[in-house]
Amino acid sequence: MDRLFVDLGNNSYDICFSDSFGSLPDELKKINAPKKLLIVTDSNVKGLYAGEVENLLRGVGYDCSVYAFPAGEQNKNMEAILGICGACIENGLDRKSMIIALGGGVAGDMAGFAAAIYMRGIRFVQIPTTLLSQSDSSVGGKTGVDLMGSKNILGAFHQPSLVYINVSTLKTLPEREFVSGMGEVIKHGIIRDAEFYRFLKENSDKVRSLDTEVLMEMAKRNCGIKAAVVECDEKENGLRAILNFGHTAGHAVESALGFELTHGECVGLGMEAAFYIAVKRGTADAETLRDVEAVLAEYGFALKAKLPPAEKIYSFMQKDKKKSEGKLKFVLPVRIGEVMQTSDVSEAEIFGAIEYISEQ
C-alpha cells in the first residue's frame, strides 16, 4: 500500500494507492472510522462497486448502507443534496457517523457537500473510481453543486478524512471518461511539473493500455502535485488558483453546451484557449502549444469542437465564481511547468481564443 500525506494541520489526511479495495477496512480503522457509515454513489457505480464495498465493510463489523442518486452532471443540484441528507436521516446517521463517497467527481462533490452541511458537518471519505476524480476532484476538499447553469457555484471547503484510490476501477471506465480524466492529469504537468509532463508523453501507450504499474505511478505523481499546491493554499487565496488552468474557458464551454462534452474534454479545449492567448501575447511560444496539442491528441482529445456563438460562451464566463471585482481571472502558460495568473485578458482576446478552438 503506497500513500501520500496531505499536510493541512488539523485537516490533514492520507491518500492511499492500491489496485483493490482489500485494504480499505484497515485504512478506515487507522482513522478511527465510526461503525455507522453511508455509502453515497450514483446509479452507474452502484452496480459496479457499491455491493463489493458494502459487503467488505459489513464483513468486518461496520453498519453500512448505500444511497444512490441518478448519474450525470445534470443531477448535480440541491435536490440531489437534499436526497443525500434525507438518506442520512433515514439511516440514522448522527454527528459521529461518516459518509463514504464512492464514484466519480459528481459523487465526490455532492457527498462531500452533504457531509459539510449535515448536522453542521460530519466526516467523509473519498473513494474515487474515475480518472477525473482520482486525479483531481477527490483531493483538496472542494465540494459543491451546480446552479442555474453555473458550475459548482454552491459549495464548501470540507476536507476528507481519507482518500482511497483503487486504480483497478479505471479498467471499467468508458474510454471517453478516461480521456476526460487525462485532461486534469495533463494540466497538472503543464502548470507545475515539466518532468511529469514528459512522463505522460513517453508513457502514453502504457497509460492508455491501463498498465497497473504505470497507473499507480501516474496517480502518485499526479496527486503529489495537487497536494503540494493545496498544502500551500488550502482555500484558494493565491497559489491554488493555478489549478484552474483551462477552467475559465473550459467551464464556460461546458455550461454553454449543456454539459454535452465532459469536464475533461472542456478543460482540454480551455487549455488550448489559454495557450492561444499566451502565444498571441508573446508570453508563450507556438511550438509549446503544438506540443501540448500533440499530447492531447495522443490521449484522444478532440482539438476543436462545434461550439455555440462566442457571445454565449462569454456570457457564461461572466458567471464564473473565480471572477473578482468584475474581472475574469485567467491562468496563462509561460512554459511547461510554469503558469501565471492575470485579470487583464481582454474581450477581444477571449473571442479570438474561442474562435481558435471552434470547429470551422
Given for the second form:
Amino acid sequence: MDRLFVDLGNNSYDICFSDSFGSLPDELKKINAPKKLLIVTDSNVKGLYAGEVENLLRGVGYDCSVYAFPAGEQNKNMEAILGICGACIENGLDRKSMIIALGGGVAGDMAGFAAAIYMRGIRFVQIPTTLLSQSDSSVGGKTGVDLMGSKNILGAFHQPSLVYINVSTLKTLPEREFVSGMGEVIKHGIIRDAEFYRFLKENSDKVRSLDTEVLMEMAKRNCGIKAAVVECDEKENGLRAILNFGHTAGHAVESALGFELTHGECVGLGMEAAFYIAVKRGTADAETLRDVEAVLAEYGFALKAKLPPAEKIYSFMQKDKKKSEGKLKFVLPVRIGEVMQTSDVSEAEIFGAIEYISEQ
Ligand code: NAD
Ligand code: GLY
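The form predicted on its own done, now the form predicted in complex with nicotinamide-adenine-dinucleotide:
Now the full complex is given, and it begins with the chain already shown.
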C-alpha cells in the first residue's frame, strides 16, 4: 500500500493510495476504528460505491449503515447537516463512533462538518471518489457548508483520521467532473512545484486516459504538495492561503453563476484571472500565462465563460471569507512553482481580469 503521512501532531493521519477498496478494513483496524460506523454519501455515489463499501465492512464485523443526502453543491447547506446529524442519532452513533465520508468534496466537507459538531466532535474517515476530492478537499481538515450564496462560510477545521484514495473510482466519474478536479491538481503545480507542473504537461494523455499507474503517481505527488502546505500552517494563518490561488475570482464566479459551472472550472478561470492581473502588473510574464492556458486547454478547460456583469461577480467577492479588514485577499503568480499573497488588488484590476475571462 502506497501511503503518505500527514504530520499534524495529535491530528496526524495517513493518506492511502490504492486501486481498490480491498485494504480499507486493514487500514480501519490500524486506526482502531470503532464497530459503529455511518457511511455518509450523496444520492449518486450511494448507487455506485456505498453498497460495496458497506458489504466489505459488514463482512469483517463492523456495524455499518449508509445515509445519503441529495447530490450537488446546491444541497451543501445546514439543512443537509441536520439530516446527517439526525441519521447519526437514529443509527445510535455515540462519542466513539465514526463517520465515513464517501463521495466528492461536497460529501467530504459535509460529513466532516457533521463529524466536527456531532456530540462536540467524533472521528471521521475520508474516502474521496472525485478527482477534486482525491487531490484537494479530503486532505487538510477544512469542512463546512455554504449559506446565502457565500461559499463554505460556515465550517470547522476537523482533520480526518484516515484518507483512503481508490483511484479506480475515477473510472465512473463524468468527464466534466474529471476536468474539474484537474483544476486543483494544476493549481498545486503552479503554486509550489514546477517539476510536478512539468509532469502534468508531459503526461496529459496518460492522465486523461486514466492510466492507473500515472493516476497513482499524480495522486501521491499532488497530495504531497497539499500535505506539506497544511503541515506548515494547519489553520490558515499564513502560508496555507496560497492554496486559494484562483479561488478569489473562482468562488465569486461559481456563486454568481448559481453553480452552473463546476468548482474546478471556476478555479481554472480564477487562475487565469490572477495571472492576468500579475501580467498587467509586470510581476509575471505573458508567456507563462500562455503556457498555463495551453495546459488548461489540454486538460479540457474552457478558457473563457459566459459571465454575468463584472459588478455582480465583484459583489460576490465582497461576501468571500478570504477578506481581511475589508480588503480582498488575492494570491498572484510570480512564476511556475511560486506565488505571492496580496491585498492591494484594485477594483479596476479585478474588473479587467473579469473582462479577460469573459466570453465576448
Ligand atoms: P461533488 O462532491 O458535488 O461531486 C461532483 C459530482 O460527482 C456529484 O454529482 C457526485 O455525486 C458525483 N460523483 C462523485 N464521485 C463519483 C464517482 N466516482 N463516479 C461518478 N460520479 C461521482 O463535487 P466535487 O467537485 O468533488 O467537490 C466540490 C466541493 O469541494 C465544493 O463544495 C468545494 O467547495 C469543496 N472543496 C473543499 C475543499 C476543502 O479543502 N475542504 C477544497 C476544494 C474544494
Ligand atoms: N483548498 C484550500 C485549502 O485546503 O486550504
